[in-house]
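In the form predicted alone, a lone chain appears below as structure tokens.
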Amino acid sequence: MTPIKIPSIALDAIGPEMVLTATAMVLLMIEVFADKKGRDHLGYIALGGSVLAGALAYKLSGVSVTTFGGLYVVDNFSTFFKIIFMISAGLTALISVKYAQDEGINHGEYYAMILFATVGMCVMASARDLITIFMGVEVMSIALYVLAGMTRTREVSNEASLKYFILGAFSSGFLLYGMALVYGATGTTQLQAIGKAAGLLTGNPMFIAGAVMMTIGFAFKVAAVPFHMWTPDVYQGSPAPVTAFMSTGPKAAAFAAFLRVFAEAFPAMKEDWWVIIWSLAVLTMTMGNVVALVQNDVKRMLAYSSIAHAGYILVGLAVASPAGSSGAAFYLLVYAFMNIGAFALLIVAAGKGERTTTYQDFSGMGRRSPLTALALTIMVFSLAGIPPTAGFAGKFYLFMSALEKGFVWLAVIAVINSVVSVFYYLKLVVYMYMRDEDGEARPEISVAAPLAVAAVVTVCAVMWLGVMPAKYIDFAKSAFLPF
């Protein structure tokens, strides 16, 4: 009788995922046994779990190991993205502490869902098999469906959860059916094996259809036009910390899976699919910026802004080069800090129930709360790509990668769109400093300690990454995938 060969399993490789899972389980247990006052520390426990998991992920820098029978890989690419996920989860937990108490969602399952979604993201970044990718997508997505509707007493939150669930399931169907067609054409689900077979299947209709359907599935997850329909309503209806989380961590995870699949499974199709990605990038950044111009609600403006930023990141995928891949990765790191920082300050201004989120509601903030207004100004400057902020450094490196590969028109269109975005970002600054309050005087803005810490961290990160980006760009370069 032939002995069964058991594939080696490196538990160190999934250390961050195990820490996140254990922390989430602890949070659920505390919810059962702790009294109402004891739940005030749940956010700090989630933050601690995220920091520890991030430290374990960073410890794996420079390590390259494939485990679980070739289904899972730890390399600089996955490590870089996992650090982004931990930053996103940790900052979201921090800005949720006071918000969750005010909105009545200060429960263990709220923070547990954030951590479970992060586990799914980690799986997506390390997956080297189509089945593993889909498992990661579903773990992440199911947690996000719950988080979107966490404020059950608000109709817009229930609507956001339902829309996200229906359209998310629809997109998952496209993704899974595309994977099934690729498997049918190649006879394997492992990315590198698919890549070896792809050279002989570039004209195979089943293989092409599978690749196109997988592209549609990933395009939905990154909110690329025309698969962005869910984004504005879901982002606006979800609790503000959840919106901050969805627009950073899950977006980065979707791009990580997108990059790995096309770099390892479909490199033979590079000459064909760059046209599709080029078109998606132009449509996404243009549509996002143009529609953001006419928004009156700041939270909805940030939702369309998130779509536009997805278009900028798609530039890196369209370039299909080491510089493009690392440029996209670095920009996602920058975007995590500046977007979560913007939403943290939005929470401060919006008040309980998020009742004051229009541009007019920010009138006079520069006088009522100068430090809050200054921090928000730095965030919108970074989102607009104004030096010396991190947003400028990220866009410069990303757009230069397009120029280096001869994608001149793509870079020009990206720069024009970035200039257009300055209008609606600076509109917020104008209201804060140059418009008087309408009607009754608004009360002084009170900033809770956790939100203040998150604001300081994000402001410092945005300025530091803008002034001294070299070390982090080099880290992103070490994380590129060869196309």
Contents of the next structure:
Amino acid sequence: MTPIKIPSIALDAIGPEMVLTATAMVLLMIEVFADKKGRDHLGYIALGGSVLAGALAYKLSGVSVTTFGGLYVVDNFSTFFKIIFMISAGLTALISVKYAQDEGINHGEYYAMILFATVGMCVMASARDLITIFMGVEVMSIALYVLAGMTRTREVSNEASLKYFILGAFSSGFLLYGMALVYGATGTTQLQAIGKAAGLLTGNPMFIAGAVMMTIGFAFKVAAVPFHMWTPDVYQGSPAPVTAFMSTGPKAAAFAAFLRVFAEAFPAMKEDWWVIIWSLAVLTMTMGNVVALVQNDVKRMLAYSSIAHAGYILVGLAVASPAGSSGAAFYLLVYAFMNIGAFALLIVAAGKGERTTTYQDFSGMGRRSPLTALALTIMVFSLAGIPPTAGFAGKFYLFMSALEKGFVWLAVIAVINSVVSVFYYLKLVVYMYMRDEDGEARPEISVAAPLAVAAVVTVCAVMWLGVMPAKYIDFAKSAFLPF
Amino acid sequence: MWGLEHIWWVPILPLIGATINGLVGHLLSKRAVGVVAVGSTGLSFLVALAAFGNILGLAPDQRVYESVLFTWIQAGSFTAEAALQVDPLSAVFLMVVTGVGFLIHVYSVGYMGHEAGYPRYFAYLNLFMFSMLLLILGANFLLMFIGWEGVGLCSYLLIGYYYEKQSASDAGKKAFVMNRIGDFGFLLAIMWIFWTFGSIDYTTVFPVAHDKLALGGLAVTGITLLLFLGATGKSAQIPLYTWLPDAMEGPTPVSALIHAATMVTAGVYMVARCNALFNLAPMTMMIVALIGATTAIFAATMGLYQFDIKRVLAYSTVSQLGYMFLACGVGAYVAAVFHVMTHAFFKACLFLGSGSVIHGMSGEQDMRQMGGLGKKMPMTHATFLISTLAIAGIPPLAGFFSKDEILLSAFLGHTPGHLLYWVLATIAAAVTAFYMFRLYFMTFTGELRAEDHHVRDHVHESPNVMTMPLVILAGLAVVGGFLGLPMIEGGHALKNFLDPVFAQPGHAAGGHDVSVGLELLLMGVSVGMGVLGILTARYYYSVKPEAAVELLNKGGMIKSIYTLMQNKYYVDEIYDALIVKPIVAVSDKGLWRFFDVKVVDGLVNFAATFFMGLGSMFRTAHTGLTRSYAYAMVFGGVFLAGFWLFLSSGK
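Complement to the form predicted alone: the form predicted together with its partner chain:
Every component of the complex follows; first up is the chain already shown.
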């Protein structure tokens, strides 16, 4: 009997994942021993873990390793995304500290779930094998289902969790079934091997069906129309920091896997699939923006805005060029900062129990809390893509990649959409600065220190990435995928 | 060279001022806020002055200075640098914007002294200066666009400054949305330019435009039309002009700075800047001239029967901007820029003068309540009279020279229909003289008509901080035109200065071949029209005021024309009837019954209503039921699979 040959494992390449896992487990253990007061500091441990993991990931930039017998790859693409994930996880931990105390969910498992989800996200970005991808998706998703229902006493939160779980399971079914069909058609689960086999399989119905099913699975995860239906309910029902997290990190992870699968496994089908992704992109951004116009609740508006942003990012996918994929990656980085920043300020404004999140509740904020209003204004300007914020640089870079490849109409539609989006973002600014308070009692706005730090960090990042984006765009450019 | 090398400070200084007043202004004393705001603008003016001196010191063909701060965006073949460019065109605008801007800041210290939110006002005003300077100094289209958006935003914030007033915040919204329509055109044009030239730098695009684009071809016509759409929004031309009269809801210094002297001329700047493109598109040029001439006469007649002193000036601004576009349309860019400059002087003076009047009248803006103010407000009266004469085109004041040059260019132009434009513009000159002197006589001569004795007793001349800027601006309105005095070797000082910017490859930038006799004749006609307008106004509003009433009481044609004009040709109502009403009617019948949109304005609401309606329709798809979501996914999946199979079977 020959002994099992264990493939070489480059442990230094998965440093970030190991740090995250270890921190999550430490958090779970501390939870057992910590007293009520000690739990207030759990968030900072999670933040520390994310920062350390982020630093390790950053150190891996430029490194290109394939390990675990070809299942796992560390390249600039995965590294860039991992940095986004760590930013998303770290900032989420930061904005959760006060929120978790207020809502009574400052338990070790809350932060552990964020970190576990982040591990799943890292796996998704690095996986080079269908099974590994699926594993990453599930590690991430299951943690997110739990996080969505974290505020157990709030009905909407329970509803969000259950809905997310049922529909998520449904979409996982699509994804897994698609993978099975692709495997059936090609005889392999390895992405690059599939890519090689696919050249001979044009028009093979089993292969096409598999690719379509996988597209549906990913489209669900990135909340592309018409697979977006879960998003508004789940985003609105989940605790605000969790929504901030879900709309940035996990969305970026889904895009990472989506991009990698299409770039490495299905490049032969580029001719067909760009039409599909083109349509998804147009539908998604239009639907997201148009429905966001009629929302009265800011949190729900941000949910639709997040759908619209997924549409913009799909532009990078439809273009299917190195510039497109790095444009999408850069946009996701920018989006992580601006959306978490917006949510941090929403948490500030909403007060305990998230009672005040309608537009009306923001009236007079310019005077009640000038700095909060100013920071939120910068965030929504960035979301709207108004220069010189990062949102503008990101959109510009992304749409330019479409123009370069001759996707003129796609770029024009995207620009029209950005113009439409200005209305609902600006509505918030109008309420803050041009409406007087309506006399209704609202909680005093107090900005807890961690939220203030998060707001300052995101404002600085959004301005810096907007004014001096060149260096970061260069980094994103080194993180392209060969289409 | 000290000056040009420090050109970055010109926009940065007001930005610093805006940051200080915006962030910590509420902690500072009013005095400190004023010092920061006025000081930063003043320093900016000094640096600009030095830079202007440097430019003058260079040889005419080397008067282009570019200063690159850093590479802002680089993506593939695309590069956008954070770079400023000073050339004769931007230098002229630079002097006007910083100079007039500084004076209006000084004036604001006095005018806004009693207002709450003083730091907020100055933060916005400084931010406006920054954006406007970026707009004119940016070395590529992207920077111009950022400035363009920035001035729009500040204008919006300042129009809605008295946000407690519903009309003010509505006006702000209207301005914002109308400008978005124009901005959208501008953005598309930039994309098209990049697509065609592979660059958005002025220095790369303009020199090769002649070779890359076919004369009158689709590309250049499309680009220039989109650019001009942007200009009509920003510069309030037909059909996007209705926001400007409403914008008078903002504080008066804002009307002077943003809605008369600087921001609204950004469209003219843009067209002049892109002259290399516009020259290649004869069709666009014709449209520019047509829109300009039409707007000039249309807006002038609307100014005839307004009673709000600021609204008269607003329509007059729209009309004067029309003259500038007419000049661009017939290729007389120098005349357009000349008129931008002189107009900035006399119109800023008129607006600030009206502000002084409103200040003295305790906030009253209705001219029917005024009269006889000349005796009580001598400084305001004198400066106002000078500026009114200037806008009426009476020699030797500034307005005469620039307006005359535009009329001459229209008369001699090559654009189809140029004689018609000349006729329209000449009639508009008479109308302008009439309504401006109507304003003058109603306000400053006769008897004070205000009934409220508090107002009557309170009438007073404004403090020095307000009258000094008036005096300086009136002085400029007197001498500003001399730059346009003909020199020995053809052309005049301003023309010689600007010509390198507007020289066309293959054509010598020469003056018109025109006999002195014809020139004098045209001059005589335009001055005659002006005098005619003034005398008519004098007859009806000073000598025999009852004649005007009698004329109206006769009824008939005159009465109906009067009603038509007083209602601004019902344009708002037409927009409302054609666009808003049908949509609302449909929505009442239940198709879009979900939205309750407040009707603000036609075009605005068309966009808003359309998308809102769509949004509501889609929103109802979100039932909240998990099973229907799952069904949607299945249908989406089936559709996707079918689509893909359809695509792949096609091969």
